[in-house]
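For reference, the chain that follows is the form predicted alone, supplied as structure tokens.
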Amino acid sequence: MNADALRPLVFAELRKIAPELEAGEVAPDKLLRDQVDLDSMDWLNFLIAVHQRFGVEIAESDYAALDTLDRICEYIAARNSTPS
């Protein structure tokens, strides 16, 4: 699965974090943590629920590169891993 179509899905565990996010709202290449207001236990929840839709693992060396929605879509697509 390519970037793009991952977008939906990784946006979709996004909103699980933060229920009050409306699609169109996030620009997917722009900061993350600027865009919604998310704590740093809320920023790893996210990395852990997208670890566990996708199976990927993600190394904590690695969480600083996961910015935006297109980098940790295209950090997912890399690894060649497919939803659940």
The other form holds:
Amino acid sequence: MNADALRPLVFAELRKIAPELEAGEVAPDKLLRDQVDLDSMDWLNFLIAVHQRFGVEIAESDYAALDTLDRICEYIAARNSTPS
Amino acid sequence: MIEFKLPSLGADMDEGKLLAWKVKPGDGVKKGDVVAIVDTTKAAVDVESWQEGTVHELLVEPGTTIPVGTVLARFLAPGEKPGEAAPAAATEAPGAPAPARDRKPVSPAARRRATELGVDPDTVEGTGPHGVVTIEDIERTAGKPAPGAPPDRAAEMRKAIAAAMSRSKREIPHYYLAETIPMLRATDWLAAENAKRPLTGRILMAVLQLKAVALALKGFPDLNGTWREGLYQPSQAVHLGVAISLRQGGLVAPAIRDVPELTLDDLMKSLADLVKRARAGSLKSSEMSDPTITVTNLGEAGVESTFAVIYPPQAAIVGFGRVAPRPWVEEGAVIARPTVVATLSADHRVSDGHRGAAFLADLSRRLQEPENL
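Return the form predicted together with the partner chain of this protein as a structure block, the form predicted alone having already been given.
Every component of the complex follows; first up is the chain already shown.
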């Protein structure tokens, strides 16, 4: 699954953390934490949800690179070809 | 016979709405069992029993709003039979105010609402248990809002926070201290530790900060306790209230109990569980009433430091700002180092600035030895 196809699935996981988000409210190429109120616990829970849904292990040293919805989707797409 | 009363679940709670009973007459209850679910302005709280006994009768119907201190149910003490004359004992959270006996039964929140609406509460017929005048009675008398209108939860929470914080600023002579703490060792240690762990087992910096605060407090009982009715009671245990912002606005500060005794892993699990339940609106009464001090962390909101308002009846609150690289002088040279500004707001009736400064110094020292947390 490519990054475009992953985007709605990843957004669905984000919405479990931030249920107030509406579809289309998050610009995929803009900094995610500028658009969504996520503290470090929310962020960790979101990454755990991504890990559990797509089977991708995410190193803490990669957190800084995962700053937009697009980059998160690209990260997943590059590491897992068989998402659930 | 034991009277099971609605406990005060914080300085900002005057009344609650009984949502459901979790027991029925004849059920045995132990200390800590959930007896009822009560809706406060902040969350639906599982109210636990503080004593052992058998449920004899339930006195309040679900859906009823009752003031703190109202008898909700009667329990038979262990070994007591129905009809036996036994000394009445009350079961409620420690520190819950005694119900007023020398004035018309009007909840404090209803009295405030009456003042706002220009209603004399002594002329209002109470429909609460035992004739208590509730907010609904006052508003009905004033002709607003329409009966059955859904409560504005955000507005109610704002009012509750306003009441508690106004009381704090009115009654507690705060003093404020700040300390810039170098965080290189803590950030390096945490990065190395988390690199060894799977995603699901990682620890947040907030956990190191909470543990360091809790360990430091063991030596500062004058910062860890409660002030009630002119008397300060230090706490032997350190139950940290953790300020948690809610997504719909407002905040709660439930307790993690006995933090010095928890490993970092256990503390991380407790914090994750508490945040999850706080945001789902599902907390326990003991978590709301147990904090002996509160910690607030606004660093992730981007602020450098926070000088917080003490949550009564506690005597201090610790604040953390953002951990970030800043200029730091080491061996005469200015270098970039991660630092954090830790602050202490404390009750000057209980401690002096000298003690507060010693506490922050101890906290700083402990954060330089993260492997010992």
